[in-house]
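First, one chain by itself in structure tokens, the form predicted alone.
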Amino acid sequence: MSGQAQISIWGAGCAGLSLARKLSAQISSGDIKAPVSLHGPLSPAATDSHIWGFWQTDWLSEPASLSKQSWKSWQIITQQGRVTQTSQSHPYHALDSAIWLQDCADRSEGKISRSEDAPARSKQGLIFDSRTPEVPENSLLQHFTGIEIKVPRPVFDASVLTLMDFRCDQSRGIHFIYLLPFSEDTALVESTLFSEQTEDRAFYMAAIERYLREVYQVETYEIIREETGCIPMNFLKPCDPALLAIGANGGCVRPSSGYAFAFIQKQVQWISQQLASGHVLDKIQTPHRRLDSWLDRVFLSVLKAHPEAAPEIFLSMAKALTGDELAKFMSGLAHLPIYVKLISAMPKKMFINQILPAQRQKWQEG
């Protein structure tokens, strides 16, 4: 990208940030040359400490090199049994979101230039806009709340990380515990549930305070710190349909999970490396693939109609699939078997009566 024509990224959060990093990079090597500026008020995420989740892909190195702690074996455990899964090509990471964003901000001063107030529209150049795009009503949301704590005694296995564990209330949604063991004697703790409504903080910290006792007979612990979130699932469209949308605006939210940060990152190293190569970006291309997209969009009305079939579910999904297979599909890069091995493992009669529901929903959306 040779011309001079302005580049401006509208939103300073994971994605914004994000992008202004690998722009960076190819400002230093010479391949972009043209000026880019940052737009809009830090995220709260650069300060307060968030826990963001990825499985290790080659396209996540940096982040991976960043990352608070990784794990090469999770659980998802329910009433009915658990499952261990490990993989050593794509272990987990736990990245500490003040740690990457301010990665980001110090990689890119100097280079982009920063300004906390509204963007100006330009009718030249191109403008890559971040910001948090409008919720659908009745979406299905992933609303959670979870402590950092550090407990009396060691009772954690710092080996294994709990994806989802469903002993717990499933009154309000479907409910479950995520669960990141840094320590024998300290972990994240969320509960994190699926449900249209979010919940007051004396739900979710009654949850987690009856899942220790009842699971690791602790009474009494430490909170370190303590995070609050919601990501929408559902299909999100841009705040702008004019402008390049990037991030959660472009997409990059996976409506069956809310794993964001890798698609983001997916996403980013695409427009950087078109940019450098002087492509002309008339479109961002969405980082989920069609089949990917159409599961997620049948397994959400599977999971809308059937909240209570979510446990025995997830559990068949991970008894179905390897550690390497699961965190593959998860990163958006399954293969057929992949596939094959999660629709013959899933209810059938209940995935096939939500085909044309969702598939209704769809047209409805347009």
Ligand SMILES: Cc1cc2nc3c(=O)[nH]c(=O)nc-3n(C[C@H](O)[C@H](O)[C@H](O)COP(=O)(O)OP(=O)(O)OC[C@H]3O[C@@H](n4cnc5c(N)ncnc54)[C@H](O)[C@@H]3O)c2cc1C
Given for the second form:
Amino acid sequence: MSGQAQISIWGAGCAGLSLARKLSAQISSGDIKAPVSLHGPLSPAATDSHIWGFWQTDWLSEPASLSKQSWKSWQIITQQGRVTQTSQSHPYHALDSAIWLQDCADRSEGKISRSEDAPARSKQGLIFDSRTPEVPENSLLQHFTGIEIKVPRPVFDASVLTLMDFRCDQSRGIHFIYLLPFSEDTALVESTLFSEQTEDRAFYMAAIERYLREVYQVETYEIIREETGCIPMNFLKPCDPALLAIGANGGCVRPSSGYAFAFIQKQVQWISQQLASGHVLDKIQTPHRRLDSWLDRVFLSVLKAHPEAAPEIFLSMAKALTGDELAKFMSGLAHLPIYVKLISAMPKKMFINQILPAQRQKWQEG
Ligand SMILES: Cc1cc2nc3c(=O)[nH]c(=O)nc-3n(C[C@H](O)[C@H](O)[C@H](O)COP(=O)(O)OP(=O)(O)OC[C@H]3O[C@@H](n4cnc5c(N)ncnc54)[C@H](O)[C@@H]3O)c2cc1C
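Could you output the structure for the form predicted together with the ligand, given that the previous block was the form predicted alone?
Let's see the whole complex now, leading with the same chain.
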């Protein structure tokens, strides 16, 4: 039992609403008796759909059951080669943000009070803060624009998604196409860059157009919807260290990949279990292992210093691992043999040279 201390959730986005969903279930079962409130306007992602991708794990069965589609195979492609991986136990899911957030909101209805107003600090109780954290200058960003399209003839292999295809303009940063084939003639096609500066919409759209023409010989298509985003690839400080930070504000974005959905779900599950079992919550653990965070730091330092090497590094990593192993690594479930394979696949000199700069950066952040 969580006692009777009031629980407030600040920010009604992915983390805030996912936590509200978990706590609603525990209010229903009687495990949580404290009043719970959610503060802030509903995230635009609740009405303007975008896709959250994740590999299925045991704590993601609910979002997986609501996903738009899943794939057991995915590929990474560069000018030099292609790796296709398959996993039966960790398929890749595409979840519509509006479906998930509306489901969370619906399940919280009547159990959790909602206020659109900016939150006010109360002297008592627990405050879970998912407000958007500040991004330090010179951070590497993952920025993208994608379109869901319908093409006039069947061209996509709907059984394999493309995680990264680097056969596109590399002049503005590390650039790849992410393609989720929903059927033979519909897909989400995204132009994604890792760089310090976002681009005009025209840049991403031209990259998508060129890719469809050169790889699929597709000249015309109908745009069903568009999505755009910018995710900081950095270690962010919480908005207010005195509060219980969750979501992107609570370190859930994996800096080396921008993936956060799976880690947010892991974090809110942990919180709800702690509350239900009556533990005192004075700190939220990061959902990432120390070794993963350390590897991410060195990896980011390598990407910043050698962006031209990125396509080969990603391809070598994929060659070194099986589909199950890659899915586990991306979901924070790697074990020793996976780390050994990954580290062996990396260009040794580049990585060793970046260990000190990465460590220096960590010390500077304090
Ligand atoms: C377009 C897009 C695609 C993505 N795709 C993937 C993906 O495929 N896989 C993956 O794992 N991750 C993905 N991510 C990353 C990550 O999952 C999301 O950023 C996720 O939404 C983070 O959840 P959050 O709750 O921390 O932040 P948000 O969902 O942004 O929620 C924060 C909320 O706080 C509110 N807020 C801010 N300030 C205040 C304030 N002062 N008072 C009250 N409320 C406030 C905001 O309005 C917002 O509603 C994607 C991100 C974007 C933007």
